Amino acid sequence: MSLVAYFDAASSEPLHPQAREALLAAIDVGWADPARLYGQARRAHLLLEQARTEVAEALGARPDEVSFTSSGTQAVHLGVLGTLHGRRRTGRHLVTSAVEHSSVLHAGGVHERDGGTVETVGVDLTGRVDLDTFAAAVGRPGTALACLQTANHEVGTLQPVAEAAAACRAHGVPLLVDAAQTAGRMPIPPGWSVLTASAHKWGGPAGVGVLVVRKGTRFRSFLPEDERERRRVPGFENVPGIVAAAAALRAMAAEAAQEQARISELVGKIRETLPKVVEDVEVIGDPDDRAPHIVTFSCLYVDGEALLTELDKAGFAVSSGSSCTASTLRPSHVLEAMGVLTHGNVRVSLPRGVSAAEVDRFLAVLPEMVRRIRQDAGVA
């Protein structure tokens, strides 16, 4: 049994073999400039284009759909920002979640500044959107687009995409998907116009992410007009990477169906088993409809990055507080939206080949440290 556990796959999933694997080969045969007619670059045209249609099939989409970008993040500002400037003349509203990744969020910032106009519809306790309201809101006159991901990426909780997404449709608005906590996981759910994904949250390299706009959708760069990737992503693409993001997404769907219930049977231990182990925690999120391998639970008066530090020493990845500001003070927004307790957050994300021992010791040390913190913050 290894001493470090990484539980911390909803940040990046390590490496899949496969990918280390086309990642090598690609970068011997597949360096040169796709865009080129020589032979080196027709040979990279054809593995980028290989790859591309086994994501799309992955996907669900059609291989002229996808564009690949430099990271999920970019995918998300592409595809926000791309859509609210092709439907300008529709008008300039856009609907999104309380919890949202914050490239999101950043991106409708963005959105406001330039005069646009945002709606953040509530969630519950578990964190699922408002569908009502998120219904309502899209029909508003004027709405251009609606962004609402597939799983959350703090608390795991899944989002009525089908179901919002069937709203959208009603009214003629394009649904932007986050798929990024579950691509390669579970399938992804109907209806969306376009969908956004990073390929190192599905174990293939960091670098590569992904912008599928379906046919129909009105999109338009706002960066500056570039011949490549459908004219949607400027910049020489990473062949090798895109390579080995597909072998990835590939390997992980192929194995998905037994592993991730797997993963998920030893969430579900978690969940149940930290409420009698810790006294005065919070397990956060929908216990059921829930992405399979993330799982977070908040200690009252403990130091979350405290209990980070001690988790650390004892051989634990874990993270705290917002995924996406772990290096701030300031609380998660997904948590914050969701009224839920902030204190000594800690999420905890399995990855594919995680052991039951890991768990369970885990759930042996635990204990201890919080009540450790407790004790050294007075609190007995």
Contents of the next structure:
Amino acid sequence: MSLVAYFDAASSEPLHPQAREALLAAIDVGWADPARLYGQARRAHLLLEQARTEVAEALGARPDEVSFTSSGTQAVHLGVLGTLHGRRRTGRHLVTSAVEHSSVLHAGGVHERDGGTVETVGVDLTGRVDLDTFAAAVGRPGTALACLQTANHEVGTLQPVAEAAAACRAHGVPLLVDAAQTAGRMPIPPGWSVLTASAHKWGGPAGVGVLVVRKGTRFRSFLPEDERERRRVPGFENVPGIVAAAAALRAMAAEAAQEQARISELVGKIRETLPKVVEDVEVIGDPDDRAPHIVTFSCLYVDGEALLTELDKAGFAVSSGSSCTASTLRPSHVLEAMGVLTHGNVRVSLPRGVSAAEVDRFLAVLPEMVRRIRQDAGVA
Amino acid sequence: MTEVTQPALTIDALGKKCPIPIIMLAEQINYVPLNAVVAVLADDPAAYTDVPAWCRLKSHRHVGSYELPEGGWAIHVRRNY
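One more: the block was the form predicted alone; return the form predicted in complex with the partner chain.
Following is the full complex, with the preceding chain placed first.
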């Protein structure tokens, strides 16, 4: 048994054993340039295309719609800016929610500095985007693209993607769906035009992202021309990593119905237990309409960094959206947009195979930890 | 335009990081009469979100947040009970 309870799957899911196996095998046979015409190259090409077919199937896409990137962040950057570039004659307006991953917001920042416009739609207390405002924003003339995540990466709340997609379709606006937190864990909601995901969040290796562009969606890379990945992503493909990513996605999706339901129950238990055992705790996000593996809470009067340090000492790997734990010294933009307590914040995200005993131990040690930190801060 | 009520108490939490401004507010709100306003002066960006969130959790009223010329905010809270 490992000494550390790893509760940070939303940052990175541990490598799936089947991905490890596939990675080691593909490193030996998939190293050649898949664009060349000799034996080893054809082998690499075959592995790459097989992985593409598998990933496409798991995500509900056609293989020729799938491109591999070097990360989920790169997939978002290319997806946002490439779609905006492809549709620049239609307009230069971008619509996003206020709680998107920073890669979406920063791509929007580049678009704005380049003369485009961005509308950021607010969320409610659970972190769910205001659908009416989102739909109205999408209907504004000149809207080139809208972006919405499947589930929020910090609080787990599911977004109304299918409804947002219907609004987008009504106005002929493509919707980019960032599925980083749910791909492999939940079915992809319908209606997207561009889909992005990240392999290391579903148990694949780091260094592989996925950018899926639906046939018929105007897309043009804004980067220097390169013939790889249907001209959507520059650079030599990481074939072994991609093969492992596909193996992980297949394995994760195959066991998702059972394993994610089990994990979701554990998250439910944490959500229900915390307010009973810790005074002045705010459990954040939607209690029901949520990703299976994420739960976030804030402890009033508690320094987030102190709590993370204590949890680390006790053998728990978690993350936090509190400003004291961020390099920027600003609280998480997600918590700010929701208007929830940002200090004393802890995100627990459970990986596959997590044991119920580890969750119980967490719930057992946390109350005393919080009490001690409050006492040290002079809180009566 | 609503009129800004003169605070009965001003808590200077400038330069202090969260949760300290919130701890100070929780301690000192009981020093003012019911329905009086406490102003928290803070420049930690977390306080801008956390003081209103604290009001929601503790059923006090966040009256408004006003930018200070020297940076930060005066965050006004009305004591409800």
